[in-house]
Amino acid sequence: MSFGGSDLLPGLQRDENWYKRGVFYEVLVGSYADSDGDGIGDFQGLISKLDYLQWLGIDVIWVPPFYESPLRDGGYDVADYREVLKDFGTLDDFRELVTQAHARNMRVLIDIVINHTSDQHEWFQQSRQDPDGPYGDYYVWSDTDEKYENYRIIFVDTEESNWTFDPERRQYFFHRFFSHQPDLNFENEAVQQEVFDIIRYWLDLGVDGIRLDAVPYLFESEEGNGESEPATHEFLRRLRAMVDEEYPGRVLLAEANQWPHEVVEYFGTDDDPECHMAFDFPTMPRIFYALRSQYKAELEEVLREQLEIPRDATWGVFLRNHDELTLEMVDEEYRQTMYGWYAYDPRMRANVGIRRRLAPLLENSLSEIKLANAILMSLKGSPILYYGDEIGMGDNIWLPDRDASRTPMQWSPDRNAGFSTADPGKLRHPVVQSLVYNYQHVNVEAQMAQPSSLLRWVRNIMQVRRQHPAFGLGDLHVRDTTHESVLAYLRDYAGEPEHPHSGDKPERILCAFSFAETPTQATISLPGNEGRRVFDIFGWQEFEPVSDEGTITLTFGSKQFYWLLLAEPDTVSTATSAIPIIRGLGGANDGDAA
């Protein structure tokens, strides 16, 4: 497969807003490409696919844990923070990945699990064997399991308590997640220093960002609930200060599955910053709710709740990732409704969520997949794609835990989907062979050959997003519409007065989406935009201008969307002269792509 002939860049282009403008792509090393035929993906396999990711238009590669681990939780049970899992290759292979990604102007973000370790980690083994030794206080130990009784249990489908008795130390150890993942004791300054040193270690190797896994749970207290404790935020402020001073231009991404008013605290303030980015968990399930209910109200409400965040901070927005589609941020009635729509088979559920990929969730409806991605690409924040979703990969609900959506990437119709040359029985996870999502017809090679494929559509919509700074840097303002199924918001970018030579000009883009199954017409209120000229930014067709009353009326097909540039009447004479035309992505939703 050829991915175009663009020359390799000598290194990263300077852009202090790279994490705001960029599209992130989560890739599980063990499931992406196997270079040595052992049935397990590895770093050399991933390196061999960097040209594909560059062609696709990916800016940041997010690599989940690849450290030495017993793999009882997909690598989030770390046994050694400085060693690469041998199945994936060597530390030199990882260095080469970073170098090769940077040569293509792509950055690398990695996971560091700082809340807990595997019970196989040397620190824990020393702690349980020698309570008075140097590691004796590295974990949270207690003579009783009755402490912190008001702390919720997160994995309610597998754990009955946050405490587990250790027969060797004859005490209980505390864990917010699985019982084989003891929590580190952040009250111990030595533990804090270990975390600082581990993050320095990987930043010294050239990584551009760190995803801080399970960051709300670092500290415990009798007064609180062990989530977002004041001491956790104080620690993050010190960590951010270290990163800014020693590694300017690198970022911290918080995984904080909390309510919006709590998540926003993980950004800190302009004067006391914490993380550069945080995942937007509340928005994600409401996109899926709107797609099935055909009503915009729930999604519109959460988008109207625009929380103030520091100037250099941004959200990470997503549809799917390696975890279940979490339903923690909704009430019980909402949750049961979502289960009825999207997880009618109990095998589709995990913990408080749904363990399915994007295409199966949406029953392989191309119009819904496109609509969901169009929302993702236009939200305030940086979009994060999950590997394989760009081709509409399926899942395997017969596999245990979250492995249902961690199957091998489907590259071609060849054996093992082109993922590996191994005997099929040696694969760590089998390739998807279901009737609808079989790798023989859902794969990169086939979709590369089809101008109207989902893969090429995703690539093109990402190209359009890249051309418009309003998406990465602009504000979002929800607009009123006359139809309960039609959501509309403005992405408004005023330019960068401190960077007048950046080349980014002010712009205003109207994003409108219909969740209705039937053709729909809606009038959108756009006060302050009277007389502006209206252009579809995919094909540059001109619409009727915004009326003197400050409204525009649009007609939608089933599950259709528009991205419309609102231009000043006297500033646009040749609106399309400098921008390539990419047709068939917006209003048409007919599957065509340039």
The other form holds:
Amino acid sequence: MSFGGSDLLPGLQRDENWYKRGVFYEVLVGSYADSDGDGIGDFQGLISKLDYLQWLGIDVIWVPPFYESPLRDGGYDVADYREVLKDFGTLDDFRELVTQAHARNMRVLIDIVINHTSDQHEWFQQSRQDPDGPYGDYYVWSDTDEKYENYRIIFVDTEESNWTFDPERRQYFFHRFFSHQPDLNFENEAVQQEVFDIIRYWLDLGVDGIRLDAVPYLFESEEGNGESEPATHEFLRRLRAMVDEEYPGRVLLAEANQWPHEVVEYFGTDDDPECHMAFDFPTMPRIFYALRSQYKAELEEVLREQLEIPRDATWGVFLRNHDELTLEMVDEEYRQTMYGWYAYDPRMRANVGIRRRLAPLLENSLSEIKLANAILMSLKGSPILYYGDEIGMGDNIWLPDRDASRTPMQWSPDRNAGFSTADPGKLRHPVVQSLVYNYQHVNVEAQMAQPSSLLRWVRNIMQVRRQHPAFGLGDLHVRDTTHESVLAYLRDYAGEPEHPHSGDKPERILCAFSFAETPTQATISLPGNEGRRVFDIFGWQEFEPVSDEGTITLTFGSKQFYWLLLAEPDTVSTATSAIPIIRGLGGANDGDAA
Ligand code: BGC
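Could the form predicted in complex with ligand BGC be given as well, to go with the form predicted alone?
Everything in the complex follows now, all chains and molecules, and the chain you saw is the first one.
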């Protein structure tokens, strides 16, 4: 049995479920905090903010690529997998980041881009110069660009083909993404070995998890479409076996933007596992659809699907990240509707998606931002926040590509939002200065000083989530409601009889959300819960118990929600005895009044 790697990694508390119970936070090193005033964020800057992240309640920091790179794709174009980008610091700085994070009981998950490299990578340079040399077969070369013609193009904004002619080697090379990112040839065992060794290298440095970037595209075949090929799954099973054997407790997270029945394959099975985690791409756009349409139907449908996943596996749920809000997992009609609502200016679009941040997407409506986060924090899976969304940061759609939502973190109303002391003109990305999201009022310092701020609310809801194992470990069961705008599900946790030391008791929490603009009442069907006592877990107010018919009727204000504990009828704890947990912090579902 593994114990979350704690035997190997000093400072961390033992918890084999860390990746199921934790809240993740994606932080772009270059945009977070600049320690040396050169206008670019760095590891020392990030280290100086670990206390903030600990205060916020973050358990896992996800750090996207920080390797040597020409930065033509935000670092996802790696030129050297073992060197860190000089602008970000040194390998020792990275080591210190891991040590300091662990000392605060936070884990570190990094990205490894295994599908492709930058064309600046030494392997590619050698491969194009010397087809018969050791690297000649490291990439997917062809005399014709007419191979794999049924493969879709992912970056439709910039690419016309998945093949580009290399004038030096006088052959075409294959690329699923930008033409400066040649795909590695996974048929070549030497390439597979390199990938294993790179992953070992970073796990040896103490990282707790690896996000496997663009994982569906590793292998190509004539018969398939180059996505989720059987050989890709076979490779992942071997990779997982290596991690379990050599680094027990560390995890693999799959980035597979695929339909539910396909993405679930990336978990493998109990006996033959692949990744511990996979992003839940299908649920995310449906949350945004429900928010604007005021109808729960599409979201409810995807939540009802309840795909079986292995015991050790969990989803990574998210609202936003460093990429566009992808609309690949919705059909065309739905997509056009979402463009109409959320990307009415063509400048807001990128590829098949929308390049905006959470707050601007939701027109800065505090009640919608809270509702979206309350769903995120209660879904089945581990919530992954995107830096800056905890303070409702804005974006800059005048910047190219996905840089729109990669602007510097807004720490204070000072120069460069407290991100850097550099001359403002020197920053790699300018800070947001728009009317509504200007750093002079949207910043950490101001929100820390204001008890009713979004930042404090996000921290509060994460504290509440942490006290209830049902969120990280329980099942999710959608329940019928009498209103088309009201979504309800139970998070049900049976306890862990195998691990009595965990102290986690069985519990059942009803989560109910109203997408309606106007006040609403709905009756929720809760068969099997007749007579259970009902407590709001933010303020421990006791509600009417579940009726003898197994129903509960709730009244919602505009875009409000409830998290309600359904306790056994004979529970001794009373509202009064339970209050101290969060008294004085304000309710969670207090909408725009906050
Ligand atoms: C990353 C993107 C990147 C792409 C190609 C992705 O899946 O999330 O940011 O552009 O891989 O490397």
